[in-house]
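Here's a solo chain for you in structure tokens, the form predicted alone.
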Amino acid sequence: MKQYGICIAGGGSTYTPGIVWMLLEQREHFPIRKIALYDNDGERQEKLGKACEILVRERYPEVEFFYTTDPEKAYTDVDFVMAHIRVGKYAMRELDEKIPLKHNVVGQETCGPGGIAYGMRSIGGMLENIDYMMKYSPRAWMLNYSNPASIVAEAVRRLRPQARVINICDMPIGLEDRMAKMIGLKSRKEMTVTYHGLNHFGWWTSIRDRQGKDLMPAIKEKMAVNGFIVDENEYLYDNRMSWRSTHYSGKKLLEIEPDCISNTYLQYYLYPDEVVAHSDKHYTRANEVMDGREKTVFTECARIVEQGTSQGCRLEIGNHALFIVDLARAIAYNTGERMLLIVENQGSIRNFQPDAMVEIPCIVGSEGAEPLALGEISTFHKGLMEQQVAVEKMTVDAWIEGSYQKLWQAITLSKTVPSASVAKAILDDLIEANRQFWPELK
């Protein structure tokens, strides 16, 4: 059986851990001779690679592994690159939400003005570790996590179209794992779900079990009264508190669209004003992952050097890490799965423009992704995405052209914002922000 050589790319993640330890979990079904961890800040990588070289020792000795800021050797031989690398880290995270908030308006990290400045910092360094890949392994896969999704997708699409590089999402696989608990199932795996939107905005239009039962009525009754909520207690003894706040407003979305399971993130477009109203300005979700999943990542990490075993690791594998190894295993055994991924349109949604990229089901082979047939959506659906995905190519536009105009535009046109002027303030902020980040735009 072949084995298989995968580069991380973004290794000083705090979800780098995570996949090393599912590509250890897998290795009988899917079996790796190297695991190289590639990031562009030596010493945040280190502490992180570290712990991993230790878990690899222990768990998986035969399987060359390594950390390294050179792209020549970390992309260089390798079957898959996973990407989930965050330009700016979270430093500029917390600005993403905190500027837009301070002109009362949604700050979230990949929806709104703090999407579309994420996005501004994440194409060039998207593009960067594409040329890599198809430099040093010009037949590689890059399974691609990194955020903003959409707007990273759509600049792939237009300035590396021979790339082979397939972009992903968690949120959903995240949310139908709550759904099949609501309902009594072990996995989301015996659910086969219909899904259409883009990035962090769609709808589940049917979700069936394996004997074909169609299982939505069980699921909106239970989202009915708690959203996607299944225990009551969830965050509340944690600094997660917005992410109750996110599942339990799967209930008024239900309320806006009772034909359909709609995303959380649709919460912040179509509920914006109570998101600002409910949002603390002075902390927000960046300041949430910083003090939790980054300590708790970055402390066990040190605790397995300091005691140089992996024995009694506290580290968890999430859905980050399931879906992306799950997808790997796909294109490398041809399993013809299927799974929702970020693809051009091309007719897959019959009245949704062509060249856009959406989140729709796909089956899973040898050559990549082929998208499934949705045929029409509503009216509501498609007049929301068409405005949204004008925001996305606007972005790719304006990071293109060096557009302040373009970019100024396509903040207006966001239905987070609500005038022009407000979107005018929010971008002079955001420039001063991100000097270092962004093209200079004229």
Second form
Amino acid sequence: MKQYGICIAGGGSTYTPGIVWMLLEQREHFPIRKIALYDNDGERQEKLGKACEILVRERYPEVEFFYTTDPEKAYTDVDFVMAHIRVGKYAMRELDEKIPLKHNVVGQETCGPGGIAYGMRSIGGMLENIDYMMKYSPRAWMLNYSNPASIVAEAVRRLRPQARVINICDMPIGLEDRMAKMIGLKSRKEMTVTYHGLNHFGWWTSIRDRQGKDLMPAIKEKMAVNGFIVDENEYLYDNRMSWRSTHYSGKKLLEIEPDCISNTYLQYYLYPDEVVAHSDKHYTRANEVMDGREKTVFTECARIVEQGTSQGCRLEIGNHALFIVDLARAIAYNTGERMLLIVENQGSIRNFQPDAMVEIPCIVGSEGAEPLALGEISTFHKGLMEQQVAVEKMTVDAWIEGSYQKLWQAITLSKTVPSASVAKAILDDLIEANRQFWPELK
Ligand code: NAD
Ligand code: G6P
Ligand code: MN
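Since the structure above is the form predicted alone, I would like to see how the form predicted together with ligand G6P looks, so please show that one next.
Then the entire complex follows, led off by the chain already shown.
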């Protein structure tokens, strides 16, 4: 069996130890020969790198492991790049959330003006990493989690059309896991789903079990009571309280769209006033993450390093890591697994523009993703998606052209923003905060 070489770009990410651990766990299904971590912040990466080194040594010692800030070293001789960079790190995420909120607009990592601001930072960092891959391992595939995935995907489609990049999101599988639990299934993998939309902007239209039985009625019945909440206790761990209201929003989204099951990200577009009313302008999700997941992961890694062993390690390993490893395996072994991926529409949704990056079911094999044909979508979904895809395309236009006007229009077009004047006030604050990261706008 061939053994694969992996580069993890954004080696200092809070998700890196989980992915490394998953790669070690999956050795029977997906044998590897090398893991290289790459980050442009060597100090941050080293803290996780030292712990991962111990994990690898204890669980899969044949694997070559190193961490580096040298792109040539990291990207040479790899088959897959698993990317999860955050340009500007949590300090900038905090501003993406707090600046719009100051203007009474949704403050969110990937949606609305915050997501647009993040997109304007991510495009450059992603192109840089894609170029390293194309230079040092031109046959490799990049499996990309870096957000905002929809804007990144559109930028890559336009600016690096030849690159072998597949953009992915863990939100559908996370919510599917919840739906499976609600109705007593062991795993989301027992369900076959049909889903359409944009990234962080989509709907399940069909969910069936292995025998073809429709599971949607039973799931909706549960969701009508508690949305996607399945266990009240889980939010107490790791500062996750804001996830409770996100999961609860599934109930409200079912009221406006009873025919489908909506991705909770639609709450920011369909109930923005309520989201803003329930937000704390001084303590947002970025603060929760810095006090929660980031602290937990770095503390746990420091403990592993100090003790010199990963025994008794409390790091989380779950769906997020499994999905990206499953995707690599599907390409490596041509498995034909059905997965939701972000791909160019090209007729899959018949009544939607062909050059939009959409999130839909695909069959995955050695040539990458083969999208399924889904037919037509409803006028409600189409109207919402057309507005949102225009926001994403105009953000990429603004980045390429360095255009203030286009970015102002993009923010104005977001359904989360009430007017052009509010959009302008937010934009001016965002420009100030992002000087170090955005192209200069004229
Ligand atoms: P994090 O801040 O902990 O880690 C990101 C790392 O990227 C940092 O160590 C940073 O130094 C590094 N980085 C920044 N710019 C870089 C560049 N140009 N080259 C190399 N490295 C660079 O962030 P996190 O919370 O662990 O999340 C990581 C990324 O994954 C984010 O973009 C997040 O939005 C994304 N994410 C996506 C999904 C999804 O569904 N698509 C799910 C979870 C996380
Ligand atoms: C989900 C989404 C990701 C997003 C993450 C934020 O997993 O699919 O795209 O980055 O949520 O989670 P956090 O815990 O960082 O707020
Ligand atoms: Mn996502």
